[in-house]
Structure formats: C-alpha cells, structure tokens
Amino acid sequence: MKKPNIVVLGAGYGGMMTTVKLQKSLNASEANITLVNKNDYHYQTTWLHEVSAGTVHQDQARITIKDVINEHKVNFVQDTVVEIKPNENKVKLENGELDYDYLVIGLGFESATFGIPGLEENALMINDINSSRLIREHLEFNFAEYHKDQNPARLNIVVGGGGFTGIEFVGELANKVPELCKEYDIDKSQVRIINVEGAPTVLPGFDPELVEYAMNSLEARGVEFITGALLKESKPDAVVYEKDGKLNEIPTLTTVWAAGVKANTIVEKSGFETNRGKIQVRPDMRAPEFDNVFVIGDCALIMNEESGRPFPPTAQIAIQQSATVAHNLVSLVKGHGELEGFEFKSLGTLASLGHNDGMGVVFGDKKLFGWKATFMKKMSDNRYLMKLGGIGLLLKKGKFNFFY
C-alpha cells in the first residue's frame, strides 16, 4: 500500500506545530511528511517588535528547523511557494514542484496597507525577522545621522495603527530610546514616538480599564498618541493624516506600519474559495471545497459565534488548530473514522508594554497589570517553546528575566 504524501506549507506557528505532532504520532512506514519553508528558521511572530526596536536580538527570536524536527521522519525543503494546484493536488515552488495527499496551508500573513498612497514605498513593516531587522538598523542610523544634520524628523517616530503589534512595538520603543540616546548623545525630549491610531481609542475591543493603563504607562514614558485619525499618505520625509475632517503632516523618516494583515495572497491567486482572502475552514479544518486541504493560522478563517465576527489570528489560537489539523490527519493516515471539531478555548490576551510592563487578561476574566502581565507573557512564550522542542530548547531560547 502506498505511503501517503502529507505537505505542510510553511513554518510558522500553526505549520510548524502541526509538523511536530505530527512525527509524534506517525512512523516513517505510515506517511511521508514534507515541510516547506522560504527559510531555514522558525520565528517568534510575537517576539517581532522587540527585534523591531532592538530589544531583543533577532537570533533570539528565530529557531533552526532541523534543530525540531526529526529528519528520519519529515523531510524539510527550504523553497518559496509559487502556487498550490488543489485539483491536481501539486504545490509549485520556486525551484521544483511537490505531489501530496494531504496538504496542510499555513503561508502566514502579508501586511495589508488599504491603498494609502506611499505606504508600500516608504512606510517600514513589521513582517518577519529581515524586515525588523531593517526597522531596528534604520533606527539607529537615523539617530547616528542625526549629528550631521539636525533634521528632527529623525527623531520622529511614527506608528500606524494602535492594534495589538503597534502598542507593544511603541512600549518596546519607549525603552529603546533612552538606550538610543545615551549611546548617540541625543536629549530624549528632542525624540518623538508617535502612535497613530484610526478608532476612537488604541485596542479597540480591549477593556477600556486596561487600555487607560496602557495609555498611562506609555505616556509616561514620552508616547504621544493621536486617536480618530486616518493616515492619508506617507511621503518619504513625513506623514499625512485627517482627524476631524483636517489633514495634518507630521516631518519623519521613520513611519511603521502595523495597522492591518491579510492571508498569504497565494492562497487567493491558486483558486480556493475565500472570504476576506482567507479560507473559512470547515469545523474539522478542511477546505470547504477540498476533503484533502488543511488550513491553519493566518490562512483560515473561523468565526466567532458568540460575537459573529471572524476569531484574530494570533498565535494562540493557530498553536490551538495545530492540534486539531494533525488528530485528523492522523485519522485519515491510519482509517481511524471521524475527524474531531476545533474549538477555539482562549486562554486569556496579554500585551506587553515594554519589558518590565504589562497588561492583559488570563483565565476568563482576571485582569492583570504591570509585572504580574510580564511575568505570565513570559511563562507563555517559555511554555510554547517547551511544547515545540522540549527542555533544550526552551533553555536555549526561554525567558528568564522574569523581574527586571
């Protein structure tokens, strides 16, 4: 009987889960399991803006595939995808193409920048490990140039969108920047960070006593916050926004973007049925279109029943489906019956606020403030790293600077 291709593209948290589940549960006579990945890494999609400002190194934030996978088990091809054919059950990739049985999409996301005029050209995105890298290198050499020439708008740090990634990213900032100052010479009062947020409030959805914390502690740390306005354009040396019906620039040369993703395009362009460009997945994962097509993370779409609004994609919930995507692939491998539902138990949202601060809610409905926050963010991050790769990995990688 003929071993069954499993494809799994991607290696993020979603693909890269599944992945070790996966070589948990089936031996190398049962299946063949491919994961494809553009990069030899896995990354800490949720430790991005801290590489962004600097405060975590991007080595740190980054986990070598092989060192988790098991090589006798799953064969890992470093290529980029290029389309998925589902009727001819073949993913084209940039150097070659694959055949599966099963495949499992988890291509992530891409920043979604609504037409603003100039975003795509001269705004900095937080997307993976090389474009915070970029956003921490183009920091610190605007504060290097800035002796030169006394420009302030390079000392003008501007942040579309008071979501979840831009407010851990300022909170982060607000404790690069003294850092920045010291070792450029530059007074702190002369450097700007800028949040600019299109609701009437930064984490829309959030409890408003836990967004006023966050405001209050970021504000104190020099965080300027400009709510109910919309960025118009960004031009290479400032930013346009409207709030109250005027249109207001601010002179920068540092605008971040973090206001918005959308699913991997490829899974439009190859030709699934999509809602919002993703794929709303049956109860059990699967394409609705497609019995063989998995879909996790970023990629699939789930709607929340209770507020009937799509669930966020975030890394809590893709870790979640990862369990459910590998019990049913092991069902259909082994001719077990029926596939099990996914539902989503949300363990509670923490934002950071920089690295000794914090805020959020854990176990329905505690809320949690200061280094109480930080210390559960941290045995959050500590405790995936334990379920992906084990004691080592978790010590080489964890966190353990609970209270500074």
Ligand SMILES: Cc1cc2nc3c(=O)[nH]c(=O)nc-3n(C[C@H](O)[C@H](O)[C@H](O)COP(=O)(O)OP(=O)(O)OC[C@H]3O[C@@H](n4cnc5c(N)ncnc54)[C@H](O)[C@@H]3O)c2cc1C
The other form holds:
Amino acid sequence: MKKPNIVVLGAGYGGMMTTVKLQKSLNASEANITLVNKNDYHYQTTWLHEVSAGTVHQDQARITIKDVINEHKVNFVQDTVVEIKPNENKVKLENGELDYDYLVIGLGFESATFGIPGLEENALMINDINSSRLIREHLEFNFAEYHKDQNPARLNIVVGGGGFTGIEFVGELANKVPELCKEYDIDKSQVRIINVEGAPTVLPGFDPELVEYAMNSLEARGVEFITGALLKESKPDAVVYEKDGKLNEIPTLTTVWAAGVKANTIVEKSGFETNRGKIQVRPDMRAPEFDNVFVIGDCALIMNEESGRPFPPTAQIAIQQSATVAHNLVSLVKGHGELEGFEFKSLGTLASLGHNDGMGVVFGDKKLFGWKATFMKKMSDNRYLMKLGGIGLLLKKGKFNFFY
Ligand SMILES: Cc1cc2nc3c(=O)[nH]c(=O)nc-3n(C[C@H](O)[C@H](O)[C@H](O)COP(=O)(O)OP(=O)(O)OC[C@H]3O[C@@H](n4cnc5c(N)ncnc54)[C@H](O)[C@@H]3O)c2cc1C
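Go ahead and give the structure of the form predicted together with the ligand, now that the form predicted alone is out.
Now the full complex is given, and it begins with the chain already shown.
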C-alpha cells in the first residue's frame, strides 16, 4: 500500500509541534512527513517584541529546524508557499510543487492595517525575525543620526495599539531607551514613547486592576498613553490621530503598528471558505469542505461557545491544537481510532512589561504582578522548549534570567 504524504505548511508553534508529535507517533514506513517553511528556523513569535526593542538578540528567539526534527522521518523543505490547491491536493511553492494526501495549514498571521493610509508604506511591524530586527536597527540608526540634524521626530517613538503586543513592546522600550540614550549621548528627557490606543483604555478585555497596574508601571518609566484616539494616517515623518473629533499630529520617524493581525492571506487567496479571513474548523480541526485538510493556529477560527466570540489567536491555543491535529492524523493514517474534538483549556494570560515586570492571570482567576508574572511567563516558555526539543533545547534556548 502507498504511504500517505503528510505535508505541514509553516514551522510556527502549531506546525512545529504537530511535526514533532507526528515524528514520535509514526514510523518512516507508515507515512512521508514533509515540513515546509520559509526559513530554516522556527521563531518564537512571543519573544518578538523583545527582539524588536533590542533587549533580546534574534538568535535567542529562533531555533534551527533541523535541530528539532528527526531527518529520518521528516523531510524539511525550505521554500515559500505561494498557493494551496485543495481540489487537486497540491501546494504551489516558489520553487516547485508538492502533492499531499493530508495537509496541515499553519502559516500564521500577517499584520492587518485596516486600510489606514500610509501604514503599509511608513510603519514598522512586529511580524517575524526580519521585521523585528529592522525595528531594532531603525531605532539605533535614528538615535545615532539625531546628532547630525537634531530632528526631534527621530526621538519620538509612536506605537499604534495598546493591546497585548503593543503593551509588551512599550514595556521593552521603556527599558531599552535609557540604554540607547547612554550609548548615543542623548538626554533621556528628549525621548518620547507614545502609545496610541483607540479604545477608552489600553488592554481592552483585561481585568481593570491588571490594566491599572500595567499603566502605572509603564507611565512611571516614561511611557505616554493617548487612549480613545484613532490613528488616521501614517506619514514618513508623522502620525495623525483623531481624538474627541479633532485631528492631531505627532512628528515621528518611528511608527510601530501593533494593533491588529489577520490570518495569512494565502488561505483566502487559495479559495477556502473563510470567516474573518480564517478557516472556521470543525471540532476535529479539519476544514469544513475538505476531509484531508487540517488548519491550526492563527489560520484557524474556533468559536468560544461561552463568550460567543472566536478564541483569540495565541501561541497557547496553537500548541494545544497540535495535540488534536497530530492525534487525528495518526488515526487516519493508521486507520484505527476515532477522531477527537479540540477543547481549549486556558492556562492563563501573562503580559511582560519589561525586565522583571509583568502582570496577568493564571490558574483560572489568580492575578499575578511584577516578578512573579515574569517568572511564570518564562517558565511557560521553558515548558514549551522542553516539549519541543527536550532538555538539550531547553538548556540552549531557555530563559533562566528569572530576576532580570
Ligand atoms: C509580539 C507578540 C507577542 C505575543 N505574545 C504571546 C504570548 O505571550 N502568549 C501567546 O499565547 N501568544 C502570543 N502571541 C501570539 C502568538 O505568537 C501567535 O498566535 C502564534 O505565533 C501563532 O502560531 P502559528 O503556529 O499559527 O503561526 P506562527 O507562529 O506565526 O508561525 C507561522 C510560520 O509560518 C511561516 N510562513 C508564513 N508564511 C509562509 C509561507 N508563505 N511559506 C512558508 N512559510 C511561511 C512563518 O515563517 C512561520 O514560521 C504574540 C504575538 C506577538 C506578535
């Protein structure tokens, strides 16, 4: 009997963990497993705000794929997916084409700019290793260049969006800016870190006590918040926002847009039925129209029956989904066992606010503040590394600087 071809697209949290689980459960004689990814490394998106601010080097946030996969069982293809052809069971790559019997789509997210003029052209985004490194280099360049023209716009850093990513990023900036000022001979009082948020408060949806803690901690370190303010335009040298019906402009050469993500647009372009750009999966994580296509992570939409809204896209849910996807694929390949349904078990939400500070909720309703929150966040990162690559990977990439 012909061995089935399982093709996993994207080596993010969902795709990587599915591949590692499949290689543990299937023999080379049972299936051909192929993992496709743009780069030869997996990166931890949850650390990208640190790479962007320059508080962590990019190598700390990325893992060489071949260090984690078993090459006797998994064929790694470094290439870019251009299109999925679900009616033909084919995937078009920049440099070729792949046939599959089973497909896992784990292509992650893209920034959503909601048609705001100038954002695509002028703003920086925290999307992947390269875009994050660009932000770090851009910040340093402007601090260095300031001595040439004394343009204050070089020292105004505007972050669009006071959600999880925007707040984690300004927390890192609050720590990094004093270091940059020292390195580039700049008076700290000349630098502004400005967070612009459309909702009446930052971190909408978070417990008010946690929001207050975050704002106080960040304001004490110099972050300015402009809430209830809609970003209207990003220019090469300014941003325009509307507040209380009035337009205001902040001169800046650095706008970082952190206010929205959408699923990888390849999904929509490939003709899948979508809801908010994502594939609303069946309980067993398969696409509604295709019995051999699984969708995972930020490309998948699952409704939370309790709230009546989709579960937010997180690494946590992508990692949990990988267990269901891998289990169901193994059942299909081996031809025995039932397909199981996915159930999300929230392990909590923790946001970092810079070195040794954070806040969040764990174990249902236990609120954590300060170093306890960052400790728990680092522990959960470390647990992920352990699951992905065992003790070797944990020792190489783990976060052990618990009190920094
Ligand atoms: C700054 C930041 C902080 C965050 N913090 C948290 C947090 O603390 N906790 C949490 O749970 N979630 C957090 N998230 C959200 C979380 O990171 C995402 O939900 C998660 O990464 C989604 O995982 P995924 O497997 O769907 O895709 P991703 O992890 O995004 O991976 C997608 C992979 O697909 C590859 N790829 C994309 N397009 C192509 C293509 N065309 N061809 C080939 N390969 C391609 C990419 O290179 C990447 O390797 C954060 C996100 C950001 C941006």
